[in-house]
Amino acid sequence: MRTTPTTVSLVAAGALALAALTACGGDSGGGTASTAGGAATGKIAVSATDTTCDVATTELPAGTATFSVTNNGTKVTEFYVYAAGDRVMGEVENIVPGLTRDLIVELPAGVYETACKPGMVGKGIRGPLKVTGEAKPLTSDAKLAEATESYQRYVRSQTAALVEKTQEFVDAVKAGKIEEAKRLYPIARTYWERIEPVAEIFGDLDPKIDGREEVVEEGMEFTGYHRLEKDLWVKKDVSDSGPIADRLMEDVKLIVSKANEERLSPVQLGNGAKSLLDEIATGKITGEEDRYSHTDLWDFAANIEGAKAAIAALRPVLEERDPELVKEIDENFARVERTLEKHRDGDGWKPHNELSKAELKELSDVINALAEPVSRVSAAVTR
């Protein structure tokens, strides 16, 4: 869950890592730089500042659209397309000042909202977006339809384990078994982190489950995994944590029921894989995500596995449309896995605060190298 960053330096660290990546080439699914304005390529230009969010059009034909978002402000920003109830149809994050990043999104006819979030906080600067007419969904292609079904089977396997392991974690918290709860915390979160592209679709449920302490600044109560993490590692007392644990379990069950019915579009699969890599580059690498337990590398590994599952679902289509891209992605996944394996500790991973700056930089470099070809997946599946 991306909420208000802990400090400006953490934002800058993640954003600069992405800026280095985006300087390398074109982006197509929430990834790297593109031509500012986008008029020549048929993209929808979005000019974001610290106080405005100017979208070139407020009405689109149904189908696949590309928003080309340029940050003309002074703060790192994000861009979202929301359906009713703040259901996320597409998002692109960590757009540093002066940078342009693209978002490909598939939209059926309906009423939506666009939003820029300067400083990556709050509800954003919103505007209306109307989509009219009809278009064949990408899943009218049999191979793309099978890709979404394949990924849904993966989601169902992960949500079943998520419910089971979160219940074990909650039970340990409520029983006051602090060491057992600490052991179970990163295990339960592994299944959450693998399916975040689905989990983040559903409005406020994601921050209720996975929001960090900064959600208070956005008018929300601090609950979920990270509230219990703080109780376990900082407060070292869970005697009054039972209600928070029960609420976490209720919210997890609710989001699992929604996720098991959701069918991501092929574009969302590509964007989701990229967003998982962005999560690592902006939260896990800095230690921001699990700041109390330092179990960030568990999340790092789970994000990699989730991204790999999304790409695996799309693999038959990608092999047909861009075999060289598949080869490049495979090579980079292997490099990331080899690098991460250096920090294995038994059945888990070393604490983030035990890694040196050089080791963290090595991880950052290989994940950014992987993110570049993954950023081209959404464009490949819409050809």
The other form holds:
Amino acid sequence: MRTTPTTVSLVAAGALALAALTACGGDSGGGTASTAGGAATGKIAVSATDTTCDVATTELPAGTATFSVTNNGTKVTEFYVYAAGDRVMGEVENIVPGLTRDLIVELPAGVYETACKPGMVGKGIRGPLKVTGEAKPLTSDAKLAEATESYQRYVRSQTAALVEKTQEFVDAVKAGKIEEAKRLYPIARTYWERIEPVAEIFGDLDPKIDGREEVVEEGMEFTGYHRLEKDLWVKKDVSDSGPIADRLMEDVKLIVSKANEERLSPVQLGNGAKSLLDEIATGKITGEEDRYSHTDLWDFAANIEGAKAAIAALRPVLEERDPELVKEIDENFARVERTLEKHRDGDGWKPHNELSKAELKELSDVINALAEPVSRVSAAVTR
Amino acid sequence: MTVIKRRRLLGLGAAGVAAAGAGAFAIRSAVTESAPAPRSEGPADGPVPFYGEHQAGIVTPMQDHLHFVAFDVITDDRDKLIELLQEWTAAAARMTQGKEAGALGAVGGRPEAPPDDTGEALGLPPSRLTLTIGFGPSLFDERFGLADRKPAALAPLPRFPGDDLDPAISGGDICIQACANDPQVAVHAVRNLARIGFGRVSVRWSQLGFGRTSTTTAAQATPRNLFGFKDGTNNLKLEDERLLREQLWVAPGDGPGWMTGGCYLVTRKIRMNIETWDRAPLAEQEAIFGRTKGEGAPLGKSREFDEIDFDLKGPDGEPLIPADSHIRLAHHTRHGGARLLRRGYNYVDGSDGLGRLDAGLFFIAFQRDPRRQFVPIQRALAREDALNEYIKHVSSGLFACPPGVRDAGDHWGRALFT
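Show the same protein again, this time as the form predicted together with its partner chain rather than the form predicted on its own.
Let's see the whole complex now, leading with the same chain.
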């Protein structure tokens, strides 16, 4: 979280009062999305296991596609359809073993990738996907509008999982299952940290959900994830934590309902990506964010994923306006991911306090290297 | 770590006190060549030319403030490193002339973009800012294909007795020395260069300094170090043209051609035990340096610039300038004439949590070949110097400073990479 509520610049919000858009993707959230017209293509079966991701077809006609993803593995999985640069065209999160969920997504002609992410981490198991048909090149304005749509799809997928995972976490706290709650804490926060730029728009809710003890204003109660974190790791007693857990759930549901309606302008997306990297540079590298649980690297990874999603949404515009910048950003994202990967521990991450000073400096260096070109995105998309 | 010789120093009593002289910390040289009229250094807030045969910031009259930074190169891509050196050179050429780091500046760019200058030097004059680059031994490993270009003179410094070096604040692939008469101008320069370098270099360590502890021109009065002694009385000065050729600048045939016109830089962060020093009797302090505290005269003499006479004896028959005194051990006559151009600064990094000042000297010395200059001098000092009881070397750096940037088509290290 930030020490002061961020107001993402609204400068170019107006740039968005533009033509509505071809690809208004399906809500990929809980598999309950509606189609947005277009040719029905029948469901495409996807069988996901812990090591495989079998998609029934690798070629589709342009239009609306429905993927029916069945988790035959033992780990919770996710399914994505990516355009170039890992721009999320659609995704469905939190498919628990044995469950089938649908992803409905509008795909213009082009080359895509599918991915299952068993354990919900890493680049996932990738496969090619070619969509044929007439490709209508988007106008520049349309690309900007699509950036907003694209990011909104991302936010909705994340908020759905945020509510589910936070509910599981809260339930575990209320049931006094300390170990279970500790395990779920960084997982629930992953979805929060990915979309923090949106959450921070709601300045009053953010500190209630994600406030650290020292930034809570006078007269305001210390609540939210970090309060429960402290109860779990320091107090080691959650018998009194039920009301705090309930309030967290209420606040999360409230912010989710607001966030799902929020449409970030391209400038806000650029600044949002930058602010996520700033979060890492100031809060996660230092271990301040999760000072009781030391799960900072989970948040770190989630911030990177969120920043990448925001940049990916802008990618078609950036490719047109500053291809060199895209290249630089791609290289630096890859470098951050390679560096972070050294600290993976199973499906999660090593505790912050197990990293040496030299390892933290290396992470700090690659974040700084990435944040410089990302800080130029907003200007590039409004050029 | 230290050999304590206080007993004899105290015995020396008042012998030295009546005398007058010039004191200096660290390596010292004797008589200056007769000084020609000092060159005009221009106004204290004016610019120092960036382009020239040699880099500025070496024989440039010493400015009052330092920000020294050492970088590690974190890209393995030789071309990216060269690009960085080009970008740095362009920014340095601008900033030393009082301009902003980038063409758009702090407020001239688009509102959606981060400014290409950080802005804290807006409205400040050039303040005689100089930016001087050096390449450390570690740059010449396998990463950039420079192994066969490494000068022999860049051989790692030996371990000296008493060294307590912290690797985290020692070494580095590249250093930049920023000196200016306004600390904000020096800090601004380093901050902007570091920012330009993100992704290609990472700041390994940096050091702020104030209150120059040497003079590099006869026109400057000799300043004092934090022990309260004048420092740099007999430093190499820019007027000593013959000595500069002989002792400072790398000549053709000395080593690889890319270093001709350059020189070698040694840095040592020397922590001072300020509090114990302050409790030492005046006579002991003067005997340790071999100079008087007030005037800075060599013991047995009356004026700062009087010639040192090592043969003078006190009433007890002992040398007035003790065998383990700083100026005797460091004197060039003991080291085959070897001298250094010192350009160090005092530092105070706050307090150390034990109620003591975390302070000392950030020693900087330029020379033609450390193997013949810094190393033998420091060997003698580390072994015997009475001052060792009050100091500790906590960091060390060695860098090859290439010759100057000739014009806007040239850049730092061009000859090294071609």
